[in-house]
Amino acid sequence: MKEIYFAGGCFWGTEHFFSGVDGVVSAVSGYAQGRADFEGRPSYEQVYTDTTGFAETVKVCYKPERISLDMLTDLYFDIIDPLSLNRQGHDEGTRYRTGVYYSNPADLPVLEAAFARAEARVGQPLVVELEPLRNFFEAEERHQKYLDKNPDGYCHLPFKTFRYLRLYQDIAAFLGDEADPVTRMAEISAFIYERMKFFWVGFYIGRGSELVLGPFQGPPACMRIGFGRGVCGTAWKEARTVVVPDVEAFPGHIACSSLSRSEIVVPVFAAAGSDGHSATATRMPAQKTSVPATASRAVVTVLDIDSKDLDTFDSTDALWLEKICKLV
């Protein structure tokens, strides 16, 4: 078993998140990286003054044969704002700074690579500490498993983050090494539809200059959508996730159902180095998937999700649905 220490803002939410990660044996809330001249065990009240140097930190013990440090660190970057200094959500102060602290020097190259990926993704220098662990003290019992004890308690993370984590892990485990992409799309649609209770969930597959309806869950839908048309065609053309709070306000919206009020469409990209012909595209029987030359990246499929309510989707949905789309 190995250990790593994550400071991600308020430790209540960070601990609850990592407790739900498959392969994590324990997640313990505590205080790390305090001043060298601080004597004794810090209390929550002392740390709260921002004079001790301690940061709210979670000690994560994990089985490396089940989950890698690489994946754990990527998940960590999924739940923090790496550009926010001494602030996460509504919580502000040096005790809420972000950082990754390691006890084994052999972990440093893996962590540096994860930091480099995160920096490349956001396009700016990170304000996340990466340091060897100096000290760590477990927090008081009332702070351990806080959200288990207080299900409606405060958390700086959106509560749907925890639902998406479970959904993502269950989909990945269920799909296993299944090779057929249509089968994978069908199962992903079913999982999202059942777990998240959205109105419509499905995939549209690129064929020539059109998106053609693929596996889906929900009422009958549009069978073909032109390149650049509607929300799906826009996400395909612009090769980016499109979040629409109100479909009626979206220019050129295609009304497959009058019950749809808000929508998110996530592109599925071809494998790197495939020149627009991914393994996903080439394995689809009796289909030739081509990407219009105007697309900035090779999008072969899009995931379309509709809700009966306005303003259902946000950046949290986008982040996790993009991760799920990589499983196609």
Ligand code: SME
Given for the second form:
Amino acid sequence: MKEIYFAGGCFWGTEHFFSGVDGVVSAVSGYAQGRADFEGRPSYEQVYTDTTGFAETVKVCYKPERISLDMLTDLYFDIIDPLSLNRQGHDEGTRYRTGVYYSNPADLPVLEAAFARAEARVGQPLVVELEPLRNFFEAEERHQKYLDKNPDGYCHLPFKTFRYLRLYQDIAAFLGDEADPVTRMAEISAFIYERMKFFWVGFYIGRGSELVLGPFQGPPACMRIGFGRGVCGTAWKEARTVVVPDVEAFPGHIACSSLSRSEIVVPVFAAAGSDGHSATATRMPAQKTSVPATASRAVVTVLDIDSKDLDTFDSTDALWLEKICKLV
Ligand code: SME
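Got the form predicted on its own; any chance of the form predicted in complex with ligand SME too?
What follows is the whole complex; the chain from before opens it.
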């Protein structure tokens, strides 16, 4: 068993998140990195004054044979804003600063690599601390498993983060080493549809200068979409996730069903993503047919999700659906 300490804003949400990570044995809310001259164990009220130097920190114990420190740290970066100093969500103060604190110096190179990946992703210097752990104290019992005890309690993380974490892990475990990308797409669309209750979930696969309908769940849909056409063709052409809060306001939207009000389209790239966790993503065969010169050759397929409600999708959906697409 190994341990690592994450300060990610309010510990209620950070603890709840890491408790749900497969391979994590326990996540405990506490206080770390307090002033050297602070005597003894701080109370929540003392830490709240923001004068003790302590940061709300979660001690994560995990089985390294089930989850790597690499993956844990990447997940940590998925739930924080690494550019926000002393503020996460609505919570402000040095007690809500972000940091990764290690008790084992041998972890440092792995953590430095994870920080470098995160920095490359955001393209700016991070304001996240990376330090050896100092004076950690477990928080009071009422702060442990706070969101289990108070399901409607405050959380600075969007609640759908927890549903997506479960979904992502379940899909990854279920697919295992199945090699056929079409089979993987079929299962992925079924998982998302069943769990998230969206109106339509499916893949469009790049063939020549068109996308053709692949595995999907929901009502019958249009079968072919031209390169650059509609939301799907735009995501393919521009090789980026496209979030459409109101389909009627998106020029060129292709209406397969009048019930669809908002949507998100996420590209699936041929090679493993930058986080490098998806060994299977490299199995997707590269396009054999010709693609228009402006197309990003890296995009082979898109995941299209429609909702019956306006404004259903945001950056949280984009982040987790991009991770799920790496499982194709
Ligand atoms: N609305 C999509 C077409 C596909 S259906 O939503 C299933 C688009 O404009 O790309």
